[in-house]
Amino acid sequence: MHNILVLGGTSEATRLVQALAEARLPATLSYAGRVARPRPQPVPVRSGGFGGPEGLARYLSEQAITHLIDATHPFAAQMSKHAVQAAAATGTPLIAFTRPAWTPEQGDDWTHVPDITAAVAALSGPRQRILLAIGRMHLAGFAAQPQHHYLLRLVDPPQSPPPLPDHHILIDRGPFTLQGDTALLVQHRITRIVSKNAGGTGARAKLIAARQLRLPVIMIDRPSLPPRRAATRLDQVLDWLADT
């Protein structure tokens, strides 16, 4: 008998819980609580943190979770580390369902940086018009480079105005299209893009548009994570559930 906990907040998690519901496999989807307008889901949903790896381990035990699936964002490093620790502490089988990272193609002009701090440092120099496609959690760091105009594309409105003296906020949710992102970059006269290497197809259009428009991209590489079983396709996760 399965009792699955899915750590979600991504399109992969949405596809996964839909498949689990269709297969009539009992599951709960857990959100970190950072999205104000989550999509309706076909399984029970909980929101908020667990209280560190110890709290997650306690939840796994108390709820008699049989399988743990980490389908969080590739940059949700802390949650993913807690999942590995809690699974090991409780003996709960764990798999990560994650999207492959983007890789540069011919015509791309990417500068790889390891983190947000390095991305901020890479923007030193004359004024530019920047598409800042990093979500809302780390906007304040870019106040250290106040000379730029920043176009901020966010899923939800920020709770307080970002500390960026020259910015424009666009509230939108992917998946985005090449036509739409090309028009966006042209309309706002963007000269550089800052992006996390989220991977997948929903937010990739801006990179294709940047290639066609010959715009440079500052690409923030994914954080390192502890070793864990991982899958990039839904059928791989379902096969794992059937075999464990």
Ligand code: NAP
The other form holds:
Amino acid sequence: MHNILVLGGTSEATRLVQALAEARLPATLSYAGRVARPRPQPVPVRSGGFGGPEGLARYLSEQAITHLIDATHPFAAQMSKHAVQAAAATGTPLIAFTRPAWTPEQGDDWTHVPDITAAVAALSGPRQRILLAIGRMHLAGFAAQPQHHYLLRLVDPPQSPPPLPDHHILIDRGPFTLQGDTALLVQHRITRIVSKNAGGTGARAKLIAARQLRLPVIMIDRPSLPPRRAATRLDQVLDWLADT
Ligand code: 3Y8
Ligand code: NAP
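In place of the form predicted on its own, the structure of the form predicted in complex with the named molecule is requested.
So here's everything in the complex, that chain up top.
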């Protein structure tokens, strides 16, 4: 008998729990509790941290979880590390459901940087109009480059104004569209974009719009993750569930 825990927060997690609900496989979706109104889901949802890898291990044992699926965002590196540790500590089968990194195509003008600190350093130089499409959690670092105008796209209004002297806040959540992101870049006269290499389709529109508008992109590479079984297609995850 399955009792599946999905660590969510991505379009892949949403597609997965839809399939699990249709297959009538018992599953719980877990959110960190980062945003005010997470998307409603067709399975029971729990929200909030577990209390480190030990807390997750305790949850796996107490809830008699049979399968752990890490469908978190590629930048949710700490959650993914904890999942590997807790799964090993409790002998719970684990698979990551992730998406391949984006790679530049004909017409793209990307500068790859290893992390957010390097992205900030790459913004040295005269004032530009920058779409900072990396969410809310890592904005403070960009105060080191106050000369720019920043367009910030956030899921929720920030509790306190970001430490950026010249910024405009847009409250919106993905998945985003090519038409919407093209209009955004044109209306705000954006000259450069900062993006995480999230992969997937939900955040990709801004990159296609940048290609068409011939705008340069600073692309932040993913943090490193511990080795674990991983799949990039839903059918691979469902096959793993059937075979494990
Ligand atoms: C709380 C839960 C679904 C999932 C949808 C995906 C796509 C739309 C695009 C831009 C980039 C960004 C951000 C983004 C996208 C999907 C996916 C994705 C990027 C929700 C959600 C939660 C979060 C957390 C939020 C972070 C933020 C990151 C905004 C739900 C809507 C920038 C990542 O205010 C905060 O604290 C927000 C925090 C982590 C990164 C950051 O550092 O701010 N996601 N996003 C999850 C939880 O509590 O566990 O309501 O759906 C989910 C989605 N956001 O089911 O359709 O699959 O990636 N999310 C990035 O890629 O750079 C926006 O603006 O172009
Ligand atoms: P993170 O830095 O890897 O994790 C920080 C802590 O948040 C974890 O140690 C854990 O707390 C808690 N946590 C994270 N994801 C959780 C989940 N799905 N369920 C329960 N607790 C969770 O994570 P993050 O980057 O803040 O991402 C938080 C959520 O937003 C995840 O669901 C992720 O998929 C989603 N998301 C993140 C990004 C991004 O750019 N980082 C983009 C899109 C969506 P404890 O240690 O207490 O267990």
